[in-house]
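Form predicted on its own, single chain, as structure tokens, below.
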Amino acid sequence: MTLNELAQVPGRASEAVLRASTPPEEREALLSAMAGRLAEMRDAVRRGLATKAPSRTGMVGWNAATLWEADDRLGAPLLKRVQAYAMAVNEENARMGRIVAAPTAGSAGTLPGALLGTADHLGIPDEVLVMPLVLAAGVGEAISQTMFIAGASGGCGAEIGPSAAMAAAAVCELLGGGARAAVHAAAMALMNTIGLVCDPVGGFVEVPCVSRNAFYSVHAVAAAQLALAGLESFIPPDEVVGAMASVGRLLPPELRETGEGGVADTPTGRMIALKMA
């Protein structure tokens, strides 16, 4: 199913989406699959904010924490939980923790930044996470018909844009949003995203992809309260995924993690790939 079919169907989107990928008698199974990776994104977001222990090659590891314990100067909770959940689950993989790829391990904390941070601002239990979270995975599936989701096949476009979309498809139904709306909630966190270079300093995936989930977490948020306000993405969902792949391929070589590019390629970035060999 593409984003545009999804986006037509009645009701919510993802029981659309678990009719279309799985048979009847295989339902319960997959939700209790669901609510297993919605367990272990919550317990990588636990230990990621219980310490500020450096990951092995000890660029990040306190970030989280430190964002967790400091002072909520701006008076937005949301903004600070959403993005101390997304850094916690990406120090968590970068200290090689146990995390849950959503879609990749370098994206992984968009998702669960987005959707937990947002269902513990506003009390939500775990429970009613699972079908929203069937929905992303579905949103991921529609995006990857397209494109590799992946930093090496077209940029962090490729790999942080659709986290972003399948976390902002998430919160948007989590809210109450229909079909229409959570896709193209996905379709405008996607579009944003294009272009997006993937420069990982070192080749690890550390600086800049620790903030960088905690940015596109909030951007996936922001996509669905427009999402949920009534705007919609001007191009339709599925001329953005082909934009974004298109884009994608055409990024050169050092700029699609190959960490010869972007920051990785600034006179520390270098020093911290000699170093690192």
Second form
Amino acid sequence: MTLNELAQVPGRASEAVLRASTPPEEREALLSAMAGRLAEMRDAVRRGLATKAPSRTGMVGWNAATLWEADDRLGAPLLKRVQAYAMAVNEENARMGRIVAAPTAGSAGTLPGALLGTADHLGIPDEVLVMPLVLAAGVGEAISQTMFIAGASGGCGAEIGPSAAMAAAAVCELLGGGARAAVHAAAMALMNTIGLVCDPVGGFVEVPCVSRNAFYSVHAVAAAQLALAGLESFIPPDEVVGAMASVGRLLPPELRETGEGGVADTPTGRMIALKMA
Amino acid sequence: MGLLDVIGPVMVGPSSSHTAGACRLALLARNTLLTPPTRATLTLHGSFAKTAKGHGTDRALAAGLLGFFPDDPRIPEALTLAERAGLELEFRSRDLGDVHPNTVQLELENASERVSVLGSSVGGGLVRVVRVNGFEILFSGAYHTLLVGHTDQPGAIATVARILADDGVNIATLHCARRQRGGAAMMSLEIDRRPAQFVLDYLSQLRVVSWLRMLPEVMQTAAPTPAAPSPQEVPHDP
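For comparison with the form predicted on its own, produce the structure of the form predicted together with the partner chain.
Now the full complex is given, and it begins with the chain already shown.
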């Protein structure tokens, strides 16, 4: 099912994704597997918030816990929670801890950051999160029909972009959004990541990946907020996916997960690459 | 791509292609030997060669050779564990030619056999094995895979297919290659379930079959046989 088709189904988008992808006799198994993925995400967040142990390179490792312990001077507890959760997962990833790729390992924090962060902020129990997670998977699946979801194929716009789109749809549905709203949340999130480069310092999935997941988990929540207010992507969702793919292909190889451009190609970035080689 | 591939795999970081995919390729290669390898030469190509250390590709490959699945918490210590297990590892970088950017050639050996496997990690943890012992075949590790070394002669493929059919085993994909007409050949069959053991024994006794290996599915999350999958009890050396 394409995003445009998904936007037109009556009721909740997650139900349509489930029906289209899974025969009725496998429904329970899929839902229980998805609940398992949710538990794994939860566990990665918990581990990530509880430690400041550095990654092997020493570039990251303490960001999530430091933010989590810091005063909330903005008066925005949702913001802080979402960012801390996202970085907790990506710092676990950088430490070679156990995480759920969603859709990739480098972008693994965005979805749990946005979805678990919002749910915990509002006191929503985990069992309610399973169907939004199914929708997130359906959105990712739809995007992957047009472009391979990987920084190497289309820069970070093809990696954090889909993860933010998935997270935006999930949060939108969690807060009562119907199919049309959820898909437009995804489209708006995706539209505003187009052209983002993949420039991991030293080739490690750490800088800028850890903080980027924090930023784009907030981005996903923001997209859900717009969609819940009735705002929509002027460009139809499938066309946004097409634009993301064509911009991704235009990016030179240096900006597609080779660690040879962007912040990777700065004096400090090059020094890290030399030191860790 | 299924829903659980998008939200998944559950894996040890940091990269689905460079860590989880590498681990799966090594796990498949390990299972082409009857007993665990004692020596492995791993030749990395392209992005694998460029960013192996940063992504833990070396540890992930060692982990797969030890029989670990991508979610195994021991992956970070796999290089040490390999040394302790008596597995000698050598990593090299080389241009392997016109192959996917994330490609590794695994040359494995133990006291009684050697095998060479070429595979690529194509993104999101999905993998493709494209060559075994020089034969151009193709399988993904998403199904049970039967590798059959055989003589290139009329009816060889039909015979294997018929015996599987008699056991009610469905063939999802089939690829075959030969060195020369009437010479050594190999087929890879992705099948929907593992055939009964006596069926595998029977296949391996056929005159036309010289070598046979049953490889496990490697796409699932939890390792069905966590520590070290027992060697397949199928006779015949390559």
